[in-house]
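Encoded as structure tokens, the following chain is the form predicted alone, with no partner shown.
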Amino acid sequence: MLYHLLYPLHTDLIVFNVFRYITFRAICGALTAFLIVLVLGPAFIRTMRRFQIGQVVRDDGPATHLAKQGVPTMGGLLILSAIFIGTLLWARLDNTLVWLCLFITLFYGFIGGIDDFRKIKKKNSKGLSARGKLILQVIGASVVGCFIFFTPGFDGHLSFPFLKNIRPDLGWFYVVFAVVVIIGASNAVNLTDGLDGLAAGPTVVTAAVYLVFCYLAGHVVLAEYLQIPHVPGSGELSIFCAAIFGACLGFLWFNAYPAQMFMGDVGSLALGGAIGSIAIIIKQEFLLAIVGGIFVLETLSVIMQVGYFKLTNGKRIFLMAPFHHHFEKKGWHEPKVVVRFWIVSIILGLLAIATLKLR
């Protein structure tokens, strides 16, 4: 919005020329989202307490989590508000890709919001049924997949980290692939959101890495030099990624141990859906498995645990899944688990950036 209002004035005042630069607007978007969460956070927490919108803790979870019962949740509403405001203020609003990412974020936030509301308001409710949630996720992800496949300039080719000359064309199947990536990313972040700050930390790292890749993919010269797919207009998604970065960083102020509020499914499903969509749009789908390695490992731990449990009639691989609970069961304190997962996430983020030259 500010780009459209202020940049035309650069002919009269040279200072407004800064609005042409994506880097400047991305920094401003991150700071805007961060400050919105930081300033509004205390009032949001008080409001959630007043309306008794608190965390519902499962009885079969670690005993230490019982103290989290009633802590304000649905903080994802605050995160999403900051992302939307930060993006709308600083991104170019004539960019279709920006609106596509905002759509999927809002849609998945809506799914998570319904799920959270049912859990809170109906005693012993598990929220949306797994089938109902999946159907809605498929609908939202299909919009992104179809848009990418049928929009001129896009195609069904894949891009692999470390490999510059291998780009198989999936054809129509790319839409299905996109749906799987977006739904997988959304549910992976949701599974990771089990400890104070555990989901927000890796999301900050992932958003920062994709910010870099969005900028490079949108710059024809840099994309050609680094031999990554050039996606016209994707540079503006850097502002969207920056807003995610700033909003999650601000949320960590209140979500760090001991958490004053949780993001809930309204936050985790939306953030995962947003990240998955970005990966699809800029053709860096498999990069998500590297930079989002924590999310992938958490998901695999659940799949392995459930599969092994069924095959062996009750035996387990982990003491508890997702596997952040495994470490808790082994005696690690919650902050130690979270910080070590953050460290791993940062290392994976650096490795993801390194793929730009290791091709």
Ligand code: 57M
The other form holds:
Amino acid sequence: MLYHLLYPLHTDLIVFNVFRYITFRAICGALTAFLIVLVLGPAFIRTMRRFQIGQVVRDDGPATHLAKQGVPTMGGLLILSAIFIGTLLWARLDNTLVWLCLFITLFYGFIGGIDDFRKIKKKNSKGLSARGKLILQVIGASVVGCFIFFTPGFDGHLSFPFLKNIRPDLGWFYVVFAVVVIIGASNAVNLTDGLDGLAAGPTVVTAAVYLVFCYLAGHVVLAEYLQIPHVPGSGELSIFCAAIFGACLGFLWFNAYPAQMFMGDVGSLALGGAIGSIAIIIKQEFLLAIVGGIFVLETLSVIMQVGYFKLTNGKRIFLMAPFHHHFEKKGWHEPKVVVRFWIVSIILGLLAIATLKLR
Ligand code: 57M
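Since we've got the form predicted alone here, give me the form predicted in complex with the named molecule too.
Below, the chain from earlier opens the complete complex, with every other chain and molecule after it.
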């Protein structure tokens, strides 16, 4: 919004020319989102406590988690508020890709919010049924997939890290592929969000990497030089990524061990849906498997555990899935598991950036 209000003034005051630069507005978007969460965090936590919106901890998890009963949750409401304010203030509002990302973030946040609210308000409720959650996720992801596929200038071509000349065209099947990526990313972040800071940390890294890729994809000269798909208008998504980066960094201030609040499904499903959509829009879907490797590992651990359990009538590969619980069961303290997962996430983020030159 500020771009539209202040950039036109640059003819009178040259200082306002700075608003034309995506880099400037991305930094401001990150700082805005970060400060919103940091400043409003304590009041939000007090409010959640007053309304008794606290975590219901299952008794079949690690014993150390029982002490987390009642920790304020649905911190995702604060994260999403900061993302929306940071984006609406600093991104260009005449960019349809920005509105598409805000839509999917809000829609998936709505799905998660219903799930959270049901689990909190009806103590033994398991929230939204898996089927109901999936149907809603498919609807939301289909909007993004169809928008991308049927918008002039976009197409059904895939792109791969390291392989610049392999661009298979999926045709209309790209919509199905997009739905799988967005739902997969959303549920992967959701599964990962099982330890203090474990989801927010890798999300900060992923948002930072996609901030760079959105900027490059939106820059016709740089995209051609780096041989990545040029996606007109995607540069503005850097500001959306920056707002996610700032909001999750601010959330980590309160979610770091021992957590003062959890993000809830309202946060995890929304953040995963946003990241999956960004990956689809700038045609960097497989990059997500690299930078989001922690999310992939966590999801694969569950698939392997459940599959092996069913195949062997009760045997397990891991002491407990998702993967983070396996290390807890091995005796690693929670902060050690989380910080080591953060380290791996940062290394994967650097590798993802390196794919720009390794092609
Ligand atoms: C999402 N939610 C956390 C919090 C957070 C199929 C199966 C793998 C599903 C999976 C599951 O239930 N996943 C749901 C994970 C929960 O966190 C809440 O949920 C939100 C995110 N969706 O924001 O509101 C618990 O995680 C802990 N937590 C923290 N710090 C945080 O910052 O400590 C969360 C955020 C919170 C808190 O204890 O209560 C969760 O774990 O449920 N199931 C599991 O993950 C379970 N695994 C399991 O059953 N494994 C089996 C089979 C099915 C694979 C096996 O290994 O044999 C584990 N989780 C629980 N109990 N709660 C272990 C059992």
